[in-house]
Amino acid sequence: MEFALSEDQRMLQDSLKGVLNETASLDRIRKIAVGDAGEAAILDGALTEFGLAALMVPEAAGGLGLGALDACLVQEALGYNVAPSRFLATAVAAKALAGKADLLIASGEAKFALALTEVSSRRDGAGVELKGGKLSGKSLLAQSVDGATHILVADTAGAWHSVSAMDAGVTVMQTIDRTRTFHEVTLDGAEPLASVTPAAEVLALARLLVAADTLGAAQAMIDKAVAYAKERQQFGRVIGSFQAVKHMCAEMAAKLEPARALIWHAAHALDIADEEGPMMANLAKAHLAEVGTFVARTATEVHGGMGFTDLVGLHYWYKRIGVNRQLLGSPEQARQAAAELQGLVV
């Protein structure tokens, strides 16, 4: 048995990083973290072009049928660009609302913003209700809001419901990480469009694809810190000739590699609907964002003060890294998470 990409899958990533580069390039990226419209349409426009919106939506429906493994290599080449999108919100609503909303996603037609933050914790103040029929409440750091016609929220009993972005109020809030907006959704008796109790593959797929961002994110940076090490000199020579310089380089790989096969694993579980699928997901998105930590903390060291400054960027990489290890629960919250489906813990 061959444990590698298929041939189609190879070529799905292949193609989408050749899109990248040539859209989502360091200079566009830096012009997008200071608000430019016009270059996040650009980005954008060359991403709905690609066809990402139907990836995960049934052929039947017009979509290309594929799953949670294509949608990670998806979005580990995202991750690697830093490059914003609505990819993730739109494979988690696909999956979410499965045989509700295939037609409208594929299209295009429905653009989905995520407000999920409160299934994984919730600060005082913050929660949506549904009480006769309607939602009111409030969900932080919504997820792709912008430009969104639907949004899917989580209530506090568990249910997630598909709403208008018409009915939502939204005030921008500001995190370390430039890359991405996130939001503040207010509701005031909005009508539900469609409601759904989620299995746990849905959260989990949403934190398997967070772990897939950080592992891109974290694989630019190896590769970032490599090439700086050969062209940087001190004392004569090249940083890379250094054991120490080496000794870091080695085990930020030695680190995210198993972490790829890991992310692969999971996702596989979840296609194959293996019931260590979302366990397993769930393990994923805790180890990444403490291996991505790791690396993210290393390759700045590697470019010395260099890192620190924009004309590496490199801070975008590590900023987004940083806000991934909370998005969609923390690591310690994501174990808990996997120890309740094994039964560990009530």
Contents of the next structure:
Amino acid sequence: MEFALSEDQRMLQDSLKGVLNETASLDRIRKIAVGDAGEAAILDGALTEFGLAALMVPEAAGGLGLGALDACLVQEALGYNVAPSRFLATAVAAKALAGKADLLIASGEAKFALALTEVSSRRDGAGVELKGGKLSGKSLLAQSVDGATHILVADTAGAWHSVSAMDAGVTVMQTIDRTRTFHEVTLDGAEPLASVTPAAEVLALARLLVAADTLGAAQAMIDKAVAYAKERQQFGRVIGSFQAVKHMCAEMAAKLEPARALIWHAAHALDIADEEGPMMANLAKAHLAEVGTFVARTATEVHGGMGFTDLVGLHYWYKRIGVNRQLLGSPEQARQAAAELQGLVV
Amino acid sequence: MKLTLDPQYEAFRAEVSQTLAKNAHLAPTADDKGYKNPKRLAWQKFLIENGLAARTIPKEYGGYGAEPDILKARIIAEEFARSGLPGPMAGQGISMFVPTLLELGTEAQKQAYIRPTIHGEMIWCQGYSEPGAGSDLAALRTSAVEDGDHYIINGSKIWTSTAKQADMIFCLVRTDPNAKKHEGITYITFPMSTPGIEVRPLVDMTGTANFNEVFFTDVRVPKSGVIFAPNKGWQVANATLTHERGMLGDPNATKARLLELIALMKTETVNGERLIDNPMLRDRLMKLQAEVYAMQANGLRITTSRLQGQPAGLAGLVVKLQGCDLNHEIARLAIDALGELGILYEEGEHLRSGGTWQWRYMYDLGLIIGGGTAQIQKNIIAERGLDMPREPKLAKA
Ligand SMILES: Cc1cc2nc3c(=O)[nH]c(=O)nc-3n(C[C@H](O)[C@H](O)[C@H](O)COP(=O)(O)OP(=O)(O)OC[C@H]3O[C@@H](n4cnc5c(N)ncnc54)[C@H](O)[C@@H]3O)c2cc1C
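Please give the other form, namely the form predicted in complex with its partner chain, since only the form predicted alone has been shown so far.
Once more the chain from above appears, this time first in line as the rest of the complex follows.
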């Protein structure tokens, strides 16, 4: 038995971290967060060059043929740097539309957005219907719409479709997390370019990637809290020498380390098509939502008033974790799915 | 045990409720923004004249001049909560500085400051924290050096709420650098317009500048601004902090938010189901309701202790810690209940309650930290409430 990342996976992780350290500095993220398109393009260019688009496409179709675990490592690194990226949308589209849009995705010709919110939750009359072969309706909080050529949209009957972004009306929905953009997508008789009925593995992968993003963001918050606790002095000593502060940091680490292993395990299970894969991925989505919430608050508390200010920028991580918690299904919904997937709900 | 009020108090309640109902049209609305908004000033004046604000402040200082009566104060707070009308002005001047002044100020200081402060015409900020002195407030270094009947102040403060709008500051400065750290501090007041003061707004995680950095360069202020006595500032500051912590954990405010959350969960739907009909969300709501009721009942115990002139003990010490945590948890449930729509923050078709819940989810975390962090509150509960030994001190720096 060997439960560890492969040499290749560690290399993938390290080289992506290197790229992100150079191109996704907090300084640049701050600019992107206020809508600086030039700065966003620099980061996007670096990630495209790194080859993120083709990562999940089979080698036969011109991709790298990597799997869910590799994708999780990528998403974790993006979360660590609160970097905006189309990667999650691309990976999910590649999985959902396997064999149907592979070449276009691998070449970068098709840039996908995800309009899947209503798979879990329909609010404010949202929902896209397929009638007479045409799609109409709206989807809220679609991801990665800026610059997309295609949108992967779920209909109310459970099928997913690829549509041209040109056939969609889009309106910005500004969330608390300004590192990423979200849109309301409106379709009015759009023609599906491809249609699939996704297996449980696809939504599971999407949720798992959101969890991996939270893992990275939470790890970054812990690292920052620990560094701050070793530096900041009060009462003539570093605050990290107070048990109260040490225990806050230790508790965060104690919760996050096993959560990392859970993600690896769930991803590996998806990769080897183990029947427990989708169930574990859903558990991971829910669990990281809870652990992330705890870390976001606790790491902020370790920073005292400094954590509440914009000065250290900690709030970008706090908000990213807060948004991830709700994306593509609440913790309760993911746990319900996990129960159903193992036959506990009859 | 007796939870009903005597007839005289029931009559008082009816009177308060009528006064509020009859004059609701005078109340400012959310559109009447800004500290010295005329509508808000007029409402405050009306409230004071009718004994609904500054009730126990003596008439000679501009207050209503009633005898202190804790039950009447409670009734007023409850009736405001019930009516949904904006209550009396609060803030650091009214809630923290005025009580301190009444306790420890000179006659001239009371005459000068109380009337305009309670009427909202004089805004105050609290200059305590410094970059190197947060939890360890007594480590503050802003210096005040004597110069005839003045002090010359140099140094800086951080996280000073409302410094940008404030007319005046109550400030802790070091007047005796050679004394032990708690003994060389002076509590002093002076105008924010004094030459040499620079205020730089600090943006916080909510995206707005709720607080500031304040820099003092050779700021010359009269000694008459000292409250109580030079080098006795630590005692004065502790008096104010007690008022602050009471304000931060107010169970009536928490109860009002819980009611908002219940209303939200009764009207919002997801997948065609009302949120309140979702057993998991409802269970979380009920857990929080139990805590809110507990904090309200805890408040009754504190009130009773005060009526009997007894210290409130643990019941009092836990209010800031529990109350602030509860506010944060209520905001968290509201966001979870709204799901994907709960993450919206800017104006738009799908935004709920103007983004208030997200704002609170951040600002309430700020209040878990501000006014003495949760960890410091726990130290206080353990050391003062449970009589546990202090952590051993390292050798003095
Ligand atoms: C929203 C908000 C409004 C504020 N408004 C004002 C204002 O108007 N005026 C003003 O003067 N100040 C204000 N403050 C400042 C506030 O009082 C301080 O932030 C607070 O006292 C904590 O100090 P610090 O930020 O320096 O954190 P630090 O003291 O550096 O604390 C960092 C961490 O170390 C922990 N820690 C420190 N000492 C100990 C110990 N002995 N044992 C265990 N743990 C410890 C803390 O709990 C915290 O987790 C405000 C702060 C906030 C967040």
